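Only one chain comes next, encoded as structure tokens, the form predicted on its own.
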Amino acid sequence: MKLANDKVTSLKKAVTSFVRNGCHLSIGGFTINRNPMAAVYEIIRQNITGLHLYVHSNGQGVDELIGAGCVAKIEIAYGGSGKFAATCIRFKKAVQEGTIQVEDYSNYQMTLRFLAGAMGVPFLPTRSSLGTDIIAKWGFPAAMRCAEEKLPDQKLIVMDNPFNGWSGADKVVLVPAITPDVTFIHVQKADRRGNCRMQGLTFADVEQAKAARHLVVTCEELVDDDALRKNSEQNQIPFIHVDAVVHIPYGAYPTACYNHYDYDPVYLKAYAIAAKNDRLFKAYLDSHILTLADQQGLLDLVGSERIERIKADPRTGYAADLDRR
């Protein structure tokens, strides 16, 4: 019998329940670390389009969503997949061809924007980006801002420091809060109610999770309540923020999940080659996403030998002797 507070569900149902064409979506992770890739692939399979995407400094997840035609607008600090793509390839192509609209902020500003959303305040102040073109160059025109209820009227506001007695800054930048319709993050451990524990760097995932109207968590391990009561100070997200929990081992693959597996350099190198060519990229989408039922299908496709090669060394949390070339 399923308990009333049991939030475990399938990924397909979670995506169907919370992601709509044109919705405001946020995904966690950083470059090629702990991207919620299984969720990204399910969104692509369901052919969801017109997304307004928010990320901090994401890589593989951003590039595949954009390459698959799911994204219309993005607000971002940085998009890249390490040495495999200093700038995300399909992202770059979409920007150059004008098929998506982009508004950029600094890394710190994006963190503050998610934090403001999590705090329930409309903005937070910073000095980040003063003296840069982030202030001057806006990606979204005023007419679009007026037409879309979920967008702030302005990208940011530069104002005089109201506390004249403090001489540390003459000007401050106000950055607007982000409150996505839904956020997807991938974590190492979650229980059935939605309490979550991330290991290693958390990036901006905690702020992204708490800022969202709905939160879907995919996890490597689905554990009993008692498991997360031990050393509870290591838990970052309490169940009150979570709408759905999906147990998907290797749910971040081909990106890394600290203490479980490393990123797959063979996959990411091959992806970078395919992403540079429209014909090859379409073939990649068909063979690695659209014709597969789920994340297990992808793991079966790449083979157990590759998966074994990227398993984390329990001593370091990363794969030992992995050829990263």
The other form holds:
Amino acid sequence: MKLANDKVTSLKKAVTSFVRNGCHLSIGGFTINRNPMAAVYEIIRQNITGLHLYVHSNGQGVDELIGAGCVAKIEIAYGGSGKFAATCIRFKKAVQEGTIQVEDYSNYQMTLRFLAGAMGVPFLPTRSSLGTDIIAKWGFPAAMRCAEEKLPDQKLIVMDNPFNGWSGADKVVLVPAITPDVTFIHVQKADRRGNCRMQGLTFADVEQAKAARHLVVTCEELVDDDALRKNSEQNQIPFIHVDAVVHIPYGAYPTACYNHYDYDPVYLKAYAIAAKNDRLFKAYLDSHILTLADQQGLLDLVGSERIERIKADPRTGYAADLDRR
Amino acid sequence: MDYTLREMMTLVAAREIRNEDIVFCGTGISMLAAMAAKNIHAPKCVMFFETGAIDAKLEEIPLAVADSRVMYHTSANGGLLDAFATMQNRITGDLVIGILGAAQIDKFGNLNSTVIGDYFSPTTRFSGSGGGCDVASFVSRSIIFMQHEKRKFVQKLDYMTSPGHLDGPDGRAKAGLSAGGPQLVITNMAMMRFDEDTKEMYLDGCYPGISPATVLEHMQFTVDISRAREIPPPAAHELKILREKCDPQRLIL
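Structure of the form predicted together with its partner chain (previous: the form predicted on its own):
Everything in the complex follows now, all chains and molecules, and the chain you saw is the first one.
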């Protein structure tokens, strides 16, 4: 599968093939940038439930998956959407009402955990969080961890530096590897075999991608087979990691995609209002996700004028002078 | 000249940033403080984001650390691994000054940005650490932004997300953290520092028109006020740059 020549498929099919109720999933992007939103919306449309979600600092994608009732457990460093929601609203509500279980890590720890998964080692060390409640308090109780095969028995382990103080550290924190069943990322360019080129910041997408058993890539541009073979030092993910490629222009909308479009402040503000109220949020889910066929349906609903407004300016890669109030 | 307390906070923080600093910026007011410093007196300071962007040219204020605006005209666009390694590595980490915020702070500068109430059934859930705990663990100097309220300056944190001086002078060393810790707390009323010997917070200065007694009324714990001075208000040129160049749409201000 990973060596196939042509992995292009529909989003519907990719989600049906790789996302099961209760599976362990991770999504790329960071707060309001390059979240694989089209994939998030398709997961919601397919009514997937009981997901175990892994993210570092995710915003919009996480909040919509939680709000739609897809998520049972989450391991996370940060749930926020920048100025639009300092704390993700449905995430906040779900934790306060006890409808999801949360395990807190730091951003670096989550990133190292994905890297450990990508490297095939059981853990990696860091000096972050020593002395804090991130170590002392476990969101997932020990009994639950021991009972679940797909979870390590411990959240974190503090250990004396086995190299006797080498590098000036007396203690290290060991963070356990993550191997998601499936990771979804959205990239600027991919070819039919799955070679990927991201532009701007990569966040932890590369580690999330390489840690996963299955990787689904959605892309702004689907390019010819030879295109990414030129200047291939600009590629981050070679095709051997990829299971499916889906071409979806505006696949990160309403979050941003560097060099293509900005986040849509109108959308994110309206979302924040709807998310605060159960009735409005249900109406939002219906009108913006469940009754639409695909991402193109969402773009049609929003209208070309708004899409035009967020188009990236070629000099800066974002929509300069966009009204973001 | 009229100014808001938010403008004052931003500029008080900006004044602490030097040309030779690599400034770790979070979302919101901390980014604005770094932008103000860069435009007012420290043009060479480097703005640095946990998302992996180094030395971005900010023509507009980003609304998140992952905003595409931080990706423009950088020295390098990397990822989270690069950013946190830069801080954990002592060679570069000691050049970084962190700017953080939180929902609660204690007298040793430890921070809570996770929950209010019991961790297992919180009354209020916040965003969580993000990179906050990493920055607080790694960098040798940091500035903390807080609103001066009794429920925020607490005897005991509901959850310790990010380490300050932990339980006092030897706290960090005992826990295995590198030296350093928070240097400054900047609020809407005052500026606090940490005593060299005890690592406890003390009042360094109040904003014009605010008395040390008023500051103490807005805290659950008492701090030494004997060293307090009056902090000069924003100068006209500082305000002009902040308003016209850094945040003309008043997105953060």
